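As a starting point, one isolated chain is supplied in structure tokens, in the form predicted alone.
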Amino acid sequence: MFGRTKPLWDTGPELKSGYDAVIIGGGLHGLATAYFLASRYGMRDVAVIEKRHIGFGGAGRNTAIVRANQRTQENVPLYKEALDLWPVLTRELDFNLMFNNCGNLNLLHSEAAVNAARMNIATAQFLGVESHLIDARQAKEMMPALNISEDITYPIMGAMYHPPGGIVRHDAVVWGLAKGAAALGVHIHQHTEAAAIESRHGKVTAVATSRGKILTPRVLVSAGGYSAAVIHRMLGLRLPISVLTIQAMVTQPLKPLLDHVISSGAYHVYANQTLKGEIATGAHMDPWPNYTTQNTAYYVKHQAEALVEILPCLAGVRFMRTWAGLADMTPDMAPIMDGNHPLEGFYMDCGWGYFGFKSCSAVGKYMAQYMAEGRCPEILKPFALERYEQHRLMGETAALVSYSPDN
């Protein structure tokens, strides 16, 4: 006879009336977030809700990838902490993350990409982080199955090898996280709805929720896709973010075949192989801001064109299953970290796109700093809300527009 399964945390604590801070979003930020308060300042009279269950969001619905090899020095040295974290947070947890740092390999598509990737490269080395530029035969000598050839839409003509990232297991980091808050006293809440912020006095006095009304001095909104539209109908706050669906999907379960994370983008395209076998395969946004999570046939064929191109050897190979997920992208493609605005006590952690998985770690930390401290950390102070306001845009993808928190 098998015993009833104990839960990995507790799923059904009391609601009380009063926490010393509120985390509204029960993600993979929101947790890390919760678990640091927890573990790294003595905070554990905490609450994380959740409006359906934990890992509902891009949580859930994510390639897995992990990787510090972005453009600006701003954002690296974040992703490169959060990168050093996974396998601290594995001995923490006691959990087993899967953290396998397989290396990414960007392939490169023309002379300006190839100029691109020796600037990306020379920051990530400054910064600490290794990096190098590889011909393409480099490039089909660590992945026998890439096509060099020059018949193809867009030959390869070289690659960013970046040998620090891989990919996490994302339900694990969930489980994890919310194993070891739950652990310290932490209490998740799930399927409570957050209503309202309340504050007196410009302060943050208060949430209420579909279970009733809970006493606290600290909310964070982290809640992935939905943050813009939860702190606009709370607070009146419009942010400058759209919410773009991004689109992946796996194939059947093949022999080993990608060694490394890869990655294109001209083709809109980047694959790895998971550890039952499966090509995880994603593209890029949907160009029209949404709040689905559905797959269409556009993005299926695309993938399916894309990946035969750079990997002959999956012709006739089969999808098994799709998904969605929200990408809340802001005009920089750079997060927005801030607080005390425009109340105090008032924390955001939002407009992640899709690099909220490869950072949570890090941020968790972080934001936890800065609710317990109620001081921003200098590694987070570039992505302040108030960068738009002074037209500061970060050079991950910046885009010429103008923003003002009034209108």
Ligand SMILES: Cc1cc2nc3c(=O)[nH]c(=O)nc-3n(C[C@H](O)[C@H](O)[C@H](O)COP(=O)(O)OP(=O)(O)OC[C@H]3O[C@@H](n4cnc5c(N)ncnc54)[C@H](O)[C@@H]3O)c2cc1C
Second form
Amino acid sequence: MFGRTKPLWDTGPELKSGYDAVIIGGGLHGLATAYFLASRYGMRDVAVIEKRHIGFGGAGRNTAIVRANQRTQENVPLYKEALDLWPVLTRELDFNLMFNNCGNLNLLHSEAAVNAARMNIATAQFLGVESHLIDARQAKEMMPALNISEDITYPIMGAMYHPPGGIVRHDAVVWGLAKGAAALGVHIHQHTEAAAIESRHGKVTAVATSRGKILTPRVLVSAGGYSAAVIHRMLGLRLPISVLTIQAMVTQPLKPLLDHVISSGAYHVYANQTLKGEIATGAHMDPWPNYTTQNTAYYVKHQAEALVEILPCLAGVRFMRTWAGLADMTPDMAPIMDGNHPLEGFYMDCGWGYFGFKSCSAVGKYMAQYMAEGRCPEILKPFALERYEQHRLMGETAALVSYSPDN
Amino acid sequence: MALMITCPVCGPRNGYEFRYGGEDKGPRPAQRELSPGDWFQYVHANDCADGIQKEWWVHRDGCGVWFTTYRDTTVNREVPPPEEDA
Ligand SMILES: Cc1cc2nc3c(=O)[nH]c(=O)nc-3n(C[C@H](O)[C@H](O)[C@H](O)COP(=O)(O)OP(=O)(O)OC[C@H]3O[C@@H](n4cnc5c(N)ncnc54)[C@H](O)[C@@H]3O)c2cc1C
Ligand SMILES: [Zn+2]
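The form predicted alone done, now the form predicted in complex with the named molecule:
Now the complete complex, all chains and molecules, led by this one.
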């Protein structure tokens, strides 16, 4: 009724028998890599192969939080660059990514958490990222709805305030990148499943798909939560990954009350208010690996209990919608980005757990460089798979997590 | 449906009484001449099967026993052992 709809990108290119590069997974990382291959490296003969529709995976399910206040000097610069790229991409793609630069408040509930935050803040400041320690009173001034009383399960002692972070509209990122990549000649093939990677003499030669074979010298697996299973099935390569369902939900819309993204490790909860007024909130991952992407009463209840302790005004507010996706977690909470191993021309970008949205802009840029030049960019070197075998795990988490016994 | 796990001692119980203990990777490799690669395979690497996998559980809020069982990770249901393993 409001005129004809016009697709944002070419949705029906023919599947050619060969491409310079094939990207498995039409999620954030696959589309970003394709876009940067075409826009920065002149490699336009690229196919993005997506089993369902673009944005089907974590890309369309995440809670859209972006920030650059990680723990280690290897990770922070990557996330900082990702933050800096949102306005650049908004301009370049001529598509409003709706970066709501509202800042993040990470609540601290113990002396140990305050000390850990001090280290993160020092790292951030050293690397030119704004981040401050504030006390409970200051947090309350910034967010009057916050409950800073002593009589909750985990009283709030302070917060790590990180002004440059916030929220980016995740669907817009998917659509904007698809539009931008397609305009430069990238073929996006939806409803096409990658089934196998073929090789000869240790070099990638083709990708077998549900719609036929594609000859190519290079392939990237960026299949999000499905990457570990896909890579194991295709190449027999076992990765240090556990795949768990992670749940999220939104309340009914409310008047503005949360000016910042808030998160709490102790309560295993984070929340932000969407531009529509809903409180979007997510939590910890399921306690055992699974691919169900189902919600459970256990987490809906947990979420309600946790939120009402820190934001008592939410008592009685209803959840309107729940959903879930997959988190592919590594033991050191840092991703795996690698290439030319075990096959020349094979690249992988996975293990992004619940932090692969905030990184996708910068990672797409560097994975594109990796694939175009065949050499690992300096910034990605610490993320190679071999670090696990060499006992050089990254310190993104203070203690080694295992999604097996200790979760 | 919520996950039910069958404890060899207590029988079928609610999954939240248990703690997941990782994919079954067979016996711990011998310490002597253990290569970093083999240790990595045992400690960190997983199959991440989207389907049936053999895995460890402990009846944490129950009798405390460790045991292995099979579960279909796509539907989160315990399943009987496959033929060759029964
Ligand atoms: C509930 C939830 C909340 C989250 N919140 C945040 C957040 O606030 N901030 C943040 O930074 N991150 C968040 N994340 C994580 C983030 O969404 C992911 O890390 C990110 O989507 C990973 O991007 P990707 O491109 O690698 O994979 P995805 O976006 O998952 O895309 C992978 C694609 O590969 C396709 N695929 C799979 N197998 C095949 C095959 N064989 N052939 C072809 N295609 C295939 C899938 O259909 C899918 O579309 C959240 C995730 C979830 C589930
Ligand atoms: Zn028992």
